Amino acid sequence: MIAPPDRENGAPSPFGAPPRHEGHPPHLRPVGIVSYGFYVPRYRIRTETIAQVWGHDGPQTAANLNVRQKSVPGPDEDVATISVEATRQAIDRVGFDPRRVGAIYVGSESHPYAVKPTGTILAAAIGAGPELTAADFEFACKAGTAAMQTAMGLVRSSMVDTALVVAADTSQGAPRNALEYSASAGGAAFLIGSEDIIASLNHTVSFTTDTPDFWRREGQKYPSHGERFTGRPAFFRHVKACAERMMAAMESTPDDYQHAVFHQPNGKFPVNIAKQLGFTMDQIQTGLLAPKIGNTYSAAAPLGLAAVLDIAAPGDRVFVTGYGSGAGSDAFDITVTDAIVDYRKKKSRTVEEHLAKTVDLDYSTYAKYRGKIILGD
């Protein structure tokens, strides 16, 4: 058997020589977010109110969590209604036609059908033609950004010109598992094109092992996980190798960004992996989500991009960084162009604004919601 190449000690990139950020090879066209748009929604539990029903170690799996409360899905939404909201914010803020997507793509570990793609019940829903592809994306909480990747390399390579990546989420989480504290719900949308940008993706890279930290077998309804191996070996791992490729792929440090966003599997380790990197709290505070909506699996790192791109300037450079157990990284180096300018006169809410609006729910009425209380005929 030949050995695959030990790409974690120094080999290229299977992605190449990366564009530099002020510029793009001649051949390819430029790519990046020319619009975009998100929904969480409105309901939330706090974990204080989970850990008095369960007691015990309850207190204090939250507090290491510092994630404050949750966002919750109603009885009525599901990854499609969620991602048809955040994608109809972001055509709607521009005026897009979305008979001019080629490309859709939905990146989800909750899809509503085993065996149905979300991504036609989309286009559907928003009136995009049948001229187009559409796939629904898996990998943990990557599943957004690896279509993002994808999205990228259609639009570059100017086979479609503009593509729909949605990552949304209504993570799952048994009663009484740490996971309760954190799996939440939201999502964000991202028209993807070569044209009036107002964020230049300028490069990505990924790293990728075979680590099963987390998972789910067909047909279980909660998902299995590593507990502590989940940290250390997956998690850090793979985003600070990914994150160090990132800058040694485009010679920068983490004082050429003027913000940070990492997957948030809860409120500390996104802080933690930010210090080890050497970015500091006010670089990530922005794109920090998770402590007041928990953690929105392939959401989570695209939200915190949105939240940065409400608020940055023209210039600024964004560093993004997301996570899928299994497991894998991608990274994303980002600059926002001047477009943004005359982007914001196109009023529209901010993250900040839409999470502000809430609904607390006390227990019984979250299981009911969540399904973790089966009624009898």
Contents of the next structure:
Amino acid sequence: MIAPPDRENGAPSPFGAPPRHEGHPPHLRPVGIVSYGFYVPRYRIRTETIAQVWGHDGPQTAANLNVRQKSVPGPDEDVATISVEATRQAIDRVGFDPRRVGAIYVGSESHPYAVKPTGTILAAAIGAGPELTAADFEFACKAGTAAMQTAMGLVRSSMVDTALVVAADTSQGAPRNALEYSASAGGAAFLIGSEDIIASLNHTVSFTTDTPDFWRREGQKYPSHGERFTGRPAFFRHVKACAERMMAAMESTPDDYQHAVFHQPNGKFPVNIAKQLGFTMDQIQTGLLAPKIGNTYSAAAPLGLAAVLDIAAPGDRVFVTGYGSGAGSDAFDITVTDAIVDYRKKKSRTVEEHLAKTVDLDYSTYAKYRGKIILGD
Amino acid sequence: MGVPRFWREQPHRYRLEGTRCTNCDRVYFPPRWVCPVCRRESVGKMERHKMDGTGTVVASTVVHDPAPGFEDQVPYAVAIIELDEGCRLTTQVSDVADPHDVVPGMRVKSAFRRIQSDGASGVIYYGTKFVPLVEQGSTPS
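Now the other one: the form predicted together with the partner chain, given that the block above is the form predicted alone.
Full assembly next; the chain just shown is listed first.
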């Protein structure tokens, strides 16, 4: 495969040094996750139900993608409502005063408005602001992790007390398209601050190129993609390069991590890339949600991280690598702190419990809920 | 619904903000700025009060002939809910497999949802609906 050359190993990194390494400015504050929340709509459609409509082999498709079913947003749900539900869990769990939030960033590729921020709806719904900055992020499936990097910078440099980052999507897949089997909905919210941290964000690096593997033009209802081009030159190249750079920066190996979470456009790619990088199934099992809910796009890796935070022990290290088409990858090195023990005493639903309550849909109801039926008016 | 009216009502539509009479401690939703019990005694003594969002179904019905904008959701459940603070409101109950499952006595909690929109290009009106309350709290040890 001929691809544009990557930055050569050994070339100076533009990302700065991780904390505790030589060259890290000592005046910067620690930064990490103070609380987290998540939301996945209750409705599900099974892979076999979709396959039956289009004459595909259901069990074979489910096995090929490693996606048994996907989540479907209800007719009254969108990225704003999902963001609010995920955020309310995060702030209610620790009794956080929403007026302390200085920045709200919502990462999604399915914001309800083309022009008008989702972040302001979220701020009003949780009672944050008006003294805050807000913006919506878009970078295919990695809008949420890009937002998290921005929040890290603002908190670490003391520009804001606490930042709220939400990754949420109600992703679109055209009828009969391969995407229809995976494009699903969900969201995760993180309060990023420098006090009472339950998981320390040690370092982040990214790997970004102009690779047109998946896109949606202005005004188009459904995205287009480069079929098999979305694999090797896109997902695999970027996630692998980004993950390798993170381990080089942290001088770590896969053995140093108890958990790893990768972006999951289906249930197969994350397993494959984990294997290529030297991670085991045990390390990725907890955060691998695609087989049960499909590809929640911006929320995929963040929801996986939430599932890991539900069960991780103090001192556990978590390796998170998101991916967004277009294309780029963001990696995070995270250490769970002792504060997670007291945090868990503040009872709240877990990802596992939340995903257990479902309502199954048939294809016609799914098509109606997703606006796939053309009405005569 | 006009955009300015919707914007004015955001606190109670988005956050279930009602009012509390500090004279008699009664809670009102939607917000009242004079307590109908204490009357002039309450003037200037009404405070904003955010409802907890949990409550119980008092009466319910299933709508087959929908209001404009709700056609895709038929049949859907509408119920009178008594909030745990004591006041009652009428609301749609969403996320149920069968709307007939919504019966008096059922425990519910508030959820932030899309209510309506002014066509495909108009403003989207968000607000509060109710969904079944799933008792949470089993966290892994």
